[in-house]
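Just one chain follows, in the form predicted on its own, and it is written as structure tokens.
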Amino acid sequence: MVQEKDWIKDLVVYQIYPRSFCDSNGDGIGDLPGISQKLDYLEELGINALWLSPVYRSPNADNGYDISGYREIMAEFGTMEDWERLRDGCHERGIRLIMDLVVNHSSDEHPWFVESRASKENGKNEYYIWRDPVMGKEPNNWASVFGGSAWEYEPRRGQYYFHYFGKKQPDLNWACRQLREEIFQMMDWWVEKGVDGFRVDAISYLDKPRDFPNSPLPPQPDGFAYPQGLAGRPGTHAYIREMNRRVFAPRNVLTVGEVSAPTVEELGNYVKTGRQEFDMAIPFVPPMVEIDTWSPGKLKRDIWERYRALKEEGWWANFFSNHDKPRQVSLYGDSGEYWEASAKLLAMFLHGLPGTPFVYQGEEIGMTNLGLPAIEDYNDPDTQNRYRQLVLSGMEPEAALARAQLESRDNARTPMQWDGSPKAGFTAGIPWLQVNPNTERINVEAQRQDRYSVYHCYQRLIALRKKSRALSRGDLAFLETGSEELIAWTRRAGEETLLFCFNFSRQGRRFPENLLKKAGEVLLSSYDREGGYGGANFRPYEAVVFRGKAGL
């Protein structure tokens, strides 16, 4: 089936954390006036869509994915006004603006909480998802992704209400029609507004069994077990569905579902182009599995196996960083004497793939993970509840620390770094996460004066997807090299032929020289410092991106 929105291929999508990447009035909490004023940096990036992380009102339980009013502005980060202008300024330079919304819950302090909280009787009771206790205790032994039950007790109303996520973040009650409306009615005031496309957060969980059984998987060190078969029920489907059919599709937005989907069938359920829910979708992996799972050969096959299954009929959303990860170079690469190669091999490794590639802020100049000396420094409620857990479970508090530091999703979160000073141009005043002091040596200014840089390699490949057929639209094929960790592939469009190779380890490692016969021009090493390709022998995280020759 032919993709309805062929102008998806052409985006390369950045993402701002807006606490971390720029704070333009010293209170050491970046802003939107902040963002405006990096807007040019963005634009001679490449950049033609901006993915904004949640600037919308709220307590800031967990960092404004708990949204206490859809239609305003967290004062932190600025007003409505600062808005239009960050609107205004992409739009004046070519860049798409997309939203992240959260509608699978909302904060405890949303009106339609405080007011479907105080009793039964009301016009909100059915929002939220409310059930009688059961033997004086929880609904059932369900737990939150942030430790503890997944059910907190009203006094008021004399009931639990459930919460997958933290217990300030009620889960909104999706079989309700008038709720419905309400969401569909924001996100078309958004629209109105100029928003050019959504990225809609935890989306696989918005129906719920009603029996709400109990768990039959291993309960946590704390005692409560996580729900079986929550993520992607039908019901779910059904709602994203609507949701396309009553705004999405009739405004031509571009639309990008963070889902839970353990199989390649269950991620295309989400984009399949007949299904007509989402343009493309980010698996959510929790990190402690990806770090416990990751290999390039597993990276490849999981690659082939989307590449196949979408291939016909839908489109791919290719990252390796965002706010919810740790740093890429830290755990895909080699953050220490390898730094730059790695940083570069990853580059051109995402952006050589089919699919629109997604930027997280940093990781065009290789920002690497910050290990905070205590558990008391993290901000994230996840790596404390991580922290918790394992200590639960009898690992020592300092191997537990260790742990929660190389999990933690602060690692992403730390202040964008613009300059070597000790505040790295993030702020003025006192930053509200630690900012990494490697920002001496990886940082924006030094690297756009650095011809070989990280940051130059990302501006090269956006330029190159921007003028090649091949890279934004041609076929993927991969090729034998004899080893896991030495992968290459083409990508080819017409008469253009792309060869990538890498080598994805810490050691040198042969070609074999029969792939290498049709490499032609290089266009992009990443050991260009050092006068970039030079022969079969490819040295530790050595990529390197060809012209095909005829034949190849």
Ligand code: GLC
Given for the second form:
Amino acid sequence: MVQEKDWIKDLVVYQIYPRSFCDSNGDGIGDLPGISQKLDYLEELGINALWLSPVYRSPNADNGYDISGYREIMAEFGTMEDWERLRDGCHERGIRLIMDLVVNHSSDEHPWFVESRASKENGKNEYYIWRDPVMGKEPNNWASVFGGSAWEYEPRRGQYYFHYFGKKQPDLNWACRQLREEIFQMMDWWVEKGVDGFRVDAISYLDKPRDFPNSPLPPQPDGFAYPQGLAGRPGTHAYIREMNRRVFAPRNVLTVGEVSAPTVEELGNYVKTGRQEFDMAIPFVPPMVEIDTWSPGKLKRDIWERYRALKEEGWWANFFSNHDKPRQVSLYGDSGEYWEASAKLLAMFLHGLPGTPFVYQGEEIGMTNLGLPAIEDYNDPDTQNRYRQLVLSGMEPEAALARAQLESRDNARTPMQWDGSPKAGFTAGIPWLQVNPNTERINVEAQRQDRYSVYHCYQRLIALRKKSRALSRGDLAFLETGSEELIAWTRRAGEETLLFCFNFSRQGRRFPENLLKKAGEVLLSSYDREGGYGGANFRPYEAVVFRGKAGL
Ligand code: GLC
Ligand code: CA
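Form predicted on its own done; form predicted in complex with ligand GLC now:
In what comes next, the whole complex appears, and the chain from above leads the way.
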């Protein structure tokens, strides 16, 4: 049975990293009752879907992306009753609830793994990937994403287990039918409980080659090499389609895959309608790659390629930020002089595209990176590993620290800045990760009172999407501007046209006059505080949304 799934095209998704959102009981850790307390705020912002990063039982080796109980709630976050209250609170407000699903791996503390590692003869023997040593060593040279070998020795079995991420995150063996059945039943169970969708974590690596050949890629400084061709194997797509047939298709749930897909063809393999896999996909790009390679021109080319690839069948998930990336205003914009204009430009850019916008907590008030003073201050295992690799490769410790400060996933994980007090209104206790001192200036309370704030820019964009079919469903066309940093596009549906113009740079730049002749009423401007649109000479990070005149 195929369901009408047009509703997914009207979503604006807000991602919550529960640990850092709102702490209701003063233990310094955000929790589910804390999120429930802020639902009015989210409703006021206008979003209509909430994606919760994992809230299942977990020893937190990777902050919940290491699950030890798929049908339980992490004690620090509250109880199942708290989750049910949050679900009901969302549904009363017309907000869909999307859960993060981590099934490439579990925690090593999951009862399945505890049993699997105990001996070779047990009911969970095949739930994980076990291999004999090769010449007394790891079965192959593969590196784990979080550093070191992707294999860990278990003396009780005299074997190694495979972990593509941390060693407390053993990969589940999807080749085992019984394991797959357990996962599908668990997913069904959550759907029965009222979940409206899943964001499916690290889903490109389910299928592994049986023989685990050595990787021919150049090794990392610690001697291990990333596997070649592990992402997107045909077997992985077969497992996703099985998941779709078993769980998604019979139910009207939203599905978003977090995928490793370097080309649009590969992206299309996950989301083209005919493939029957996911509704949309979040392509994962390592922060270091993004930092080193992005430019406004590249953004534009990537958007156009993806637009063309999925226009006929498929849909887009649009995001600048999530819990794995540096803060967007620090990465793509300017956290100094042009902080406000650039934060608004990024908002208008993202919300102006065809597809579903994803807003990451704090983005809507322009939160910025926080460089911590020492490597020990970082919680993120990925940051620790990158630092170690850089030092091993010969980089000076200070330089390696500077790099880690720029890339660290902890930049996105500092507590949400609710008010200007030292603990940001996040907690009454000691926050688990340091609060950014700029909460004094950048916080929800101040921005709600200020009609020209970044927050209000987001609110207006979300409201505009609800009214404008050109924005929610219209076609996209880029207009020639003669410069990589001046970007202009139209969105059109029927008679309605919107024109988006951006000066994506720190310099004042002149927009081509002929292009602006078609610009009608100004709907939004990143310089609204200064009086709004002032003509063809665009200021640094100036962005304007116009209604298009007839004939545009
Ligand atoms: C995904 C998550 C990331 C996590 C990893 C392993 O990339 O977004 O936070 O560390 O998977 O689960
Ligand atoms: Ca708490």
